[in-house]
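The chain below stands alone and is given as structure tokens, in the form predicted on its own.
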Amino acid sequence: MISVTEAWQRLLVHAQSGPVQILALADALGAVLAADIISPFDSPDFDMSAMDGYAVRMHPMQENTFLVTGEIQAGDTGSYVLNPGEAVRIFTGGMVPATADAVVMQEWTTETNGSLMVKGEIVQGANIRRRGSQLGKGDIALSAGTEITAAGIGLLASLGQFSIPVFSRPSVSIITTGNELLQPGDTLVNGQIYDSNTPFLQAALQETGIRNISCFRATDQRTELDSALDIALELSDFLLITGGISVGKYDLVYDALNSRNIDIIFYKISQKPGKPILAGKLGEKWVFALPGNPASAGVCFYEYVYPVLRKYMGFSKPFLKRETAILSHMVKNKSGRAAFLRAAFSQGKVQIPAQQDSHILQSFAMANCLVYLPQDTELLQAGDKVEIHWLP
């Protein structure tokens, strides 16, 4: 059994980006640049207009009064050469002309019968976006590793950018093991319990960006196991096993998974909950067998499975996000182990619910955080500080 700090160093060593793939702009929503983008042109490509008005050129004989030439529209094409003294329309996104001085704002102006007033001083320059302003032709407009948002796709859509390169998000296969379990919509019967970590471990998938997610059950039975074992295997980049991973009579997953040769990173982590879970690879597919009980595969699979997802998808900050946060009231760890606590932060400081038991869900549906008590900690008291992992 290996502490929590030993086993994020091992995913560490073993954890890598995975391939590299060409996404349509439109799908790229949440995934991490593979190489940088250059702009191939200035942005704006023009000088531009930031706001409806009039261009002037400006001439110290007729002051503050200037004749119209003409209207420019956003998108027109046409080429404007303006006189001392000549002023043209135009509107938000128009092309300056290259002899304009300034854009006024329409607000300030008073024209009749083609001759414009401007009320108030001219400065020069003002109100045009001028070209490359934004970006210069060959700047990096993303970097690599820069995480796609709604703004970062507003942006590559400006430069032209219809596909990138991406890191691949992986396949995902979900194994859940047990003879009590039911599916949500079935009748309850008693000694049965309905399974929860499926329809869990698939949300904290989708939630992290992954879509490609197989689920597969296997009651208490090696052949059912195998079975599922091998179609999981073969199908998809990760495999995540609930339950089955403990030393029961029942627990089948562990010899399942070492008669296949999988290279077990670790097995069995010092820390409640969650203590019984494995981690391997068989060549370049990761494996992660989970406990059974709910609020234990949460934490292992936020804590564990979590960041090697995420460095897969080319993440370089791939962990929880970590602050340090004020208890709100005293803590007790009489476990000996490290202890992850769901928690909820509000306010400037952190509550920890008193239902932490590895199968309540209610605390964790409640939580925005974990709070993470290293193996030395005993009693903490309020008003200390505590290191908590923001959930996502």
Ligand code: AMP
Given for the second form:
Amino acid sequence: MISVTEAWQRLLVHAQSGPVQILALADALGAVLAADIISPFDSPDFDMSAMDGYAVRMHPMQENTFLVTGEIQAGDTGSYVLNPGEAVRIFTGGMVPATADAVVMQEWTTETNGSLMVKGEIVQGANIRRRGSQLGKGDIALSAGTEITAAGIGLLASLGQFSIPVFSRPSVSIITTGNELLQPGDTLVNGQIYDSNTPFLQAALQETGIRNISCFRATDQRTELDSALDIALELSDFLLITGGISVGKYDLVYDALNSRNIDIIFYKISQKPGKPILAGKLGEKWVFALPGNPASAGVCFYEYVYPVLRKYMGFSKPFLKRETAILSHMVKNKSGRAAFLRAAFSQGKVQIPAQQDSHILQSFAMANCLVYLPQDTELLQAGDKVEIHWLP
Ligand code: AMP
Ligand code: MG
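Could you present the same protein in the form predicted together with adenosine monophosphate, rather than the form predicted on its own shown above?
Time for the whole complex; same chain goes first.
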């Protein structure tokens, strides 16, 4: 059995970014850029009015009345020449004539019969968004490794981009094992339970940005497990199995994986919850066997699967975001193993609910972080510092 930190290190040794793909900009939210995106032109690529008002060319004598000679709307493409003492009505986004000295806000003017009166001083260059003031042609608009946000999609669209190189998102299969599992909608008979791991993991994968997810169920029969493994390993880049990885007579997953020459990266971590977890590789494919207990499966997903998926998708910081927080009460860790506790951080303090058993999902559903207690931490008091891992 290895330590939590050893498990993280081994995963980092093996984790790699996946292939690069060209994705439609509209589908790229949350993806990571695989190359710099260069601005193909100056942005904006013409001097642009920042206001509704008048573009003016100064008089030699600095007078404040101007002859209005026309109108420029946003989108007008013609070029316009102003002589000294002339003004042109212009609207936000309109192309400012090269001969203009400034744009004067409408609010500072009165126009009567084609004659414009300007109140106050005219400042050279005022209210003109200069060509290239955002980006020059050839500048890096967004660099490789950047996660595409909604605003990023807007920026790249403004630069005329419609498809971009990103790290591809993996396909993932989930196999849940157990004779006892039914689906919500089925009628439970005593002794049976609803499968919560599939929907939990499916949602956690979606939250991670993964869309290509296939789900399979197997009873605790080797033949069923084997056929599910055959299909899932063929189909997906990542395979997540839940249940059947512990030491019970009907825990068949370890043997089933071992007989397929999976390279085991680790099996069992000194932690609570989630001790029986296996990570391995079959060629380029990743296999994680997660514990059946729902809270254990969830913790193992976020602490071990999530970072490998994120690495594949090109994120340079693959782990849950880590931070130090102040405990609002005492906490004990008597297990002799590291602990991941479902917890709620608010107003600078972290509160750990009492319900931490591995079958308990309610405290997980209410949590916004996991408190990580290293193996050698046995007792902490209110006010002590702990490491929290933000849930996505
Ligand atoms: P196992 O690791 O297969 O022995 O499962 C450990 C515990 O988790 C048992 O109580 C199982 O009934 C429960 N469990 C296993 N799989 C699921 C699942 N998909 N949804 C909810 N509970 C599960
Ligand atoms: Mg089972």
